[in-house]
Structure formats: structure tokens, C-alpha cells
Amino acid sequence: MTKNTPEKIVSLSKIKMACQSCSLYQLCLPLGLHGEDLERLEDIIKRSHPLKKGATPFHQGDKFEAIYAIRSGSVKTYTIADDGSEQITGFHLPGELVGLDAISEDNHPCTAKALETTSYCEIPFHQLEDLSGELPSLRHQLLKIMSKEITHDANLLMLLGKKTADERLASLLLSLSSRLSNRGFSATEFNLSMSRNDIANYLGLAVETVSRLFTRFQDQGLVKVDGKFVQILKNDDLKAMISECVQSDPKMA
């Protein structure tokens, strides 16, 4: 090691304060905790190996211990229904809690897979639990989570029965665009880290007519697609393809 390359040393208190340095502060549970607070719901919190793509954190069926933030990367979850077949429910990304629906049944409903390289903290649900009957703070945003949870659910429900095709991959688009801008990233220029197939079954769509929709909408100057990587150019005529109350859930993804 020549003298001006620095070691790469692993602090202890970096650790420890993780939470409060995290870009990803303000959108996760950590929110109003502050002080002693923070440092109790720090030293419950498990910080794992970063998992690699195609990695699962959980199985359909396993046993509810624990819920999981997503700190980089992304995951979806699916269901497998009797006949093998998959279907997709979600795309998680950094800052979005992965988990809760299975607090009512004790088992998670679903399967969480990476989509790429990913880390996340590991949260034990019955030491939050306990820890949030003290702290109203963060009860409260729990809470406000789980009704996040509740009207995601409701919105999937209604961008699969009544929109378009056309309206469905705008929505995801869209959603897609504000979340990764609350995290600090562009919001008219990403890569997707599902693929066309992913995004079909989510949609409920063949994926020739996901593929279809993306020559179409680059045609009309909408965005702009090379494979994976999305620019976004006229995002004001994405949103009036679709409907307010769907451009009001800001996790339509």
C-alpha cells in the first residue's frame, strides 16, 4: 500500500449512526425519532450482507420475523398461485419497507427476490412493535405506512381493472420517476431494474404489447428508451394519460 492510498477502515460509530448519516433518513422509520429515540430503534436493527440479484430475503410461506428496509438496489415480491404461475405485487425501492403484509397472518404472503445487487436492514417486528408502544413518534409513522400499504393496494387494484394499457405503463413511469426523485435521484432519466417480462406481469399485459407500448410512446416523443435505461421527456403528457387518483399514490410501483 503506497502512502497516499488510505486504508479502508470500518468505524464502529459509523455503524452505530447509520440511521442519522443514511441519505435515506427522511423516508424511512427513522423519521421524527431523534436523540435516545433514534439510538433505540438503532440497536434493534440488523444491517445484513448486501443480498445479489435473483437473492431472497424471504419465501412465500415463511415464518413473519421481521420486515425489511431497502437501503440500495431494488426487490419485487410475487405470489405463486396453485398452478406454478407467478404474479408480481411490487417494486420496492430505496427507503420502502418490505414486510408488513405479513403482520396479519404471522406469514409472509409472498416472495421477495433482488432484482440486483441490494442491501437492506433487517428489522425484528416484535422489538419494533414493543419499541413503538413507547414512542408515539414512531408508532405513528408506522401507521402512516401500513395506510400507504392499504391505498397502494386499492390503486394496484383499480390500474388493473379500469386503465388502459396505455395508462398502466404511464402510471408505473411515472411512479417510478417521483419515488427515485424523493430519493434524491433524476426523475426523468433511470435505469429499470425489471425486466420487460417483470413489468408485464405486473401490469397485467402480454409483454409484446409492454414492448409495443414503449416504441409507441418514444415515437410520440413521450420518453426516450435504450434496453434498460429510461429517459423521461414529456412528463407533463404522461400524467394527463392518466387519472389523478392514480397519480396521487405515490407508490403505484
Contents of the next structure:
Number of protein chains: 2
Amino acid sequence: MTKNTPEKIVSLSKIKMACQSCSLYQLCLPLGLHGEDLERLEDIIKRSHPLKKGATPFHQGDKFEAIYAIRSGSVKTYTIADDGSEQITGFHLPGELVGLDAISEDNHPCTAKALETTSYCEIPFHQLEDLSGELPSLRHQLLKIMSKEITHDANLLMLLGKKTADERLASLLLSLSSRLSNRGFSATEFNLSMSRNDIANYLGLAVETVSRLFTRFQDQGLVKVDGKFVQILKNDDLKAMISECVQSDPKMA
Amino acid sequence: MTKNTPEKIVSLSKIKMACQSCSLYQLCLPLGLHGEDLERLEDIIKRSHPLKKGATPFHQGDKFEAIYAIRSGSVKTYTIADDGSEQITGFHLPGELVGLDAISEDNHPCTAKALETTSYCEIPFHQLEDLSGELPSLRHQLLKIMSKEITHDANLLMLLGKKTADERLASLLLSLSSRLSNRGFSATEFNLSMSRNDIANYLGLAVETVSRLFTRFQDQGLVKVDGKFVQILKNDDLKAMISECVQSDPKMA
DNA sequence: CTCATTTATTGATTTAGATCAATACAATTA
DNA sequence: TAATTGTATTGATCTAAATCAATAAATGAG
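Requested next: the structure of the form predicted in complex with the DNA (the form predicted alone having been shown above).
Below, the chain from earlier opens the complete complex, with every other chain and molecule after it.
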């Protein structure tokens, strides 16, 4: 792929994105668009070379030019504070959009890094914004995706603010499981593309704690873990973990 | 004001919102709109009666109809998990929009509650969405505000995931201070409209811890606290607290 | 005003998870 | 292949913050 630039033997018309034929259509930006409208969106979308593991499509502070839709692979986003400490703000799977947080300041508040070989579509934002003026369903879908991100973050806040280490890991595993299954992958077994360190960082825990949790979850028969390969054995028990837990404070709000 | 309903003696034309004359114009949705465009936005905005303390303009699960711009007072938003536990997702000050997280599912994922007497503008969302199709700067401002919320949440994540109790409280105080000062209030002294319990919940701490922190901050001469009234004495020291702290993990990402 | 109830502060004790430390296991590279 | 470096697991110890417990202020209702 990198050696003999085979793009040259592919007809130009094929290089153009075909969202219609993309398995992620219903999860991604073009949802709700058809016919000519969809073609207009496809016209502004650029497919780029796949990212190798560790590659960074954009860095914190970079001028905001485009948002990125993941086609395959996975990406983490993280911010680095003044003191150099890092906080991972998300793990992103195929069909998800990355970079929307850059609109506000017109530069990226976080860095994105491929956790494995990752292909993606690049959508120049100003063109998208203009086009969204003309296409109500594109406009709505964009707002919807952003709104979803806000909700997702709020859930994560709940996770970090209130939950125990067990519940945090259970939440992450269940989130990955359900998102992967929405994308046509197995809900019960998958490879974690991120390191234990990344998981710990994201969940606000120490690596050692994450490691111990995996061991314990396995001892409890909840999961089977072999390095990055995870099998969910008792989905319901994991779910129960994250809802039963926090004994409610009956008088509040 | 509350006794003799002076609204009745104000002409109907005045009841219509006048974003131009609103001190929050440059922080709020209409930023960038002028003349006829601004009037079109004002036409869809409804000013409602002020909320009394404890009133809830919308509840978790309510169908999504409108977003709310705070004019005066303050509001907290929170979600209630299945187990009844509550997580406060934000404190909202004048000029801020509440309810944008409802777009994604078409119903509100959180409840909003007035922390004090609070006046607000109600903006029916579908009309706003339509109008944003015609007005590029409105469209952009809406995306910008949503994007800002995503960034804000990411920062909060950093706060809850990584920081110590001291840093959390310092962050909240500085955030309130700077937001209040942007809104024309004093940056150095203000009343907290939320309870210690709310603060604890929001910061993911126990009430007792928050209480002890206020005491210690005061002992250290960082602030002067009298119940809900807070004076920031050493802004710089507080700032230093939140950046020096977390000794970076040099090898990561 | 008094009484009741919520909200806040302070102290004593416990604990979940961090940190420190050592080892084991992978993955790269030469 | 061994050597190097990064990543993961496991154990021992420590500590920040939770929890438990009691009191003290506020707030609000009658």
C-alpha cells in the first residue's frame, strides 16, 4: 500500500467517497441524506491514506480545518495540561466523528492519535458548515451528533465523579461492547486497541488498579482476559454492577 | 417587582425580546447577528416568567421543545441514574444556554433547576434550527456554543479524573470567578448560589470534604468565606494550585 | 417568636485506591 | 538470537478522602 501507490491504477471516480455503500452510513454524518444531497456531501469529503498506529491526524493547538470520521480502526483523543499531565477524553470507533470540539476556538483543544491502523474520512469544516445551510437533514444530523457528544461526556462525568473503580471498568467494557456490536462486530469478544495505561488514564485510575480489576473480573467469571483480547462472559452481571452500586442519596436536588 | 406585576403597564412591544439591549448579547446566541437577522431571531424567542428558586423548567425525559438562555440568576443541571443517584452536570450562569444536550435523543437527558430566582429566554428549537439554515452566523454561533460545551465537559473530565480535592474546589472557584467577571460581576467576591452539597456532588467529593476545604482555604488565606459569600483573596495562588499539582507522567501517549 | 428541618462544620475512624517496588511478559530492534 | 525497551501483573505499604458521628448554624413554617 505504501510502496506501490496503487491509487494510480484506481479510476478517479472510485476515489470519491461512496457513503451509500459504507457500512457506517447509519451511524455517521450522512444519515438521512439521499440522492443529490448525499452526492454534494460526498463531494467535499476527502479520503486520506490510512494512519499508522501512533499517527496523529491533528495536534492540540492546531488550526481547525476539518473534522474526521473514522472508517476503521480506532483513535484516542487527549489533552495535555500546562503541567504536562495528560487526560484521555475519548476512545473513538468507526462511524464516530472526531474534532468537533475545535469549532468553538477555531483550533483543536486535544490531540488525536491512532491506536491501530486507522482509515478515516476528512471533512473540511467550512464547506460542511456551508453545505449544512442548504441541507436541513445534514444540519440536523450535525447538531445531533454534537449533542450526543455532550450527553456522552455528561455520562462520563457521572462515571468519574461518582463511581468506584469496578464500576468504571465495567462501564468502559460495556460501552465498547455495545458500540462495537452496533458496528457489526462481536459484542462478546474483541481486542482492546488501547493500553492498560490508556484505560487507567481515561478512567481516572492507576494502571495497577486496572490490572488488578481485570484479574478480579476474570476470577469472578465476569470476563475472560488474555492481554488485549477480552471476552465478556456475564454481560448482565456487569450491567448490574453499574446500576446497583451507588446507594442513592434519597434527599437531594 | 414581584408585588405589583408591572408587566401590565409595559407596552406589548417592549415585551418582545431586545437582544440588542441585553448585556449578555456578546456571550449569547445572537452574537454576530444584526439588523433584520437579529429581529428574526428575536421573533422566535419567548421571555417567560422568572423561575422561583427550586423551579424546574424541564425534567429528565421531557420531550425536547426548546433551549433556554439564562438572563439572570443561575441554574443547575443534573441527571438521575437508575439507582436514584444524582450527578450534577453543570452550574449555568447568565448568557449560557441550557438544553442543547437534548437534541440527540429529542428529549432531555437531564433536569434543570433554578438555584435562585432566575429569568430566562426560551428558544423553540425547531424554529431555531430552521432559522439557522438561513442565517450563517446564527448557524455558526450555535455550533460554536455546542462545541464550547464539549470542550468544557472535557475539562471537567480532566478535573474529576485526575485532580485532588483541593484542585477541584480551586477550579470551581476560579471558573465561577472568571465567568462572573465576564458577565460584569465582581471577579473577587460573589455569592455561591449552590449548596455545599451541590458543590460536593459536582466535584465528586463528600460534603464534609468540601466544608473542610473551604475552612482550609480560608486558613491559608486564599479566600474569605462566610456561608455562601466568597471573597477570592489570592487568585494567583489558586491558579498555581491547579496547574502545578499533577506531576506529569512523562512517558505517555 | 419558637420549633422543626435542612444545611454546614468539625472530629474520629476506616478504606479504596494510589504509590512504591519487584518481577514477568511482549514487542522491537540490532 | 540476545538485548533493549516498553507494558503488564502482583505484592506491600501508605494516604487522601469517604464514612460515621456529633454538634452547630441557617432556613423556613406555623
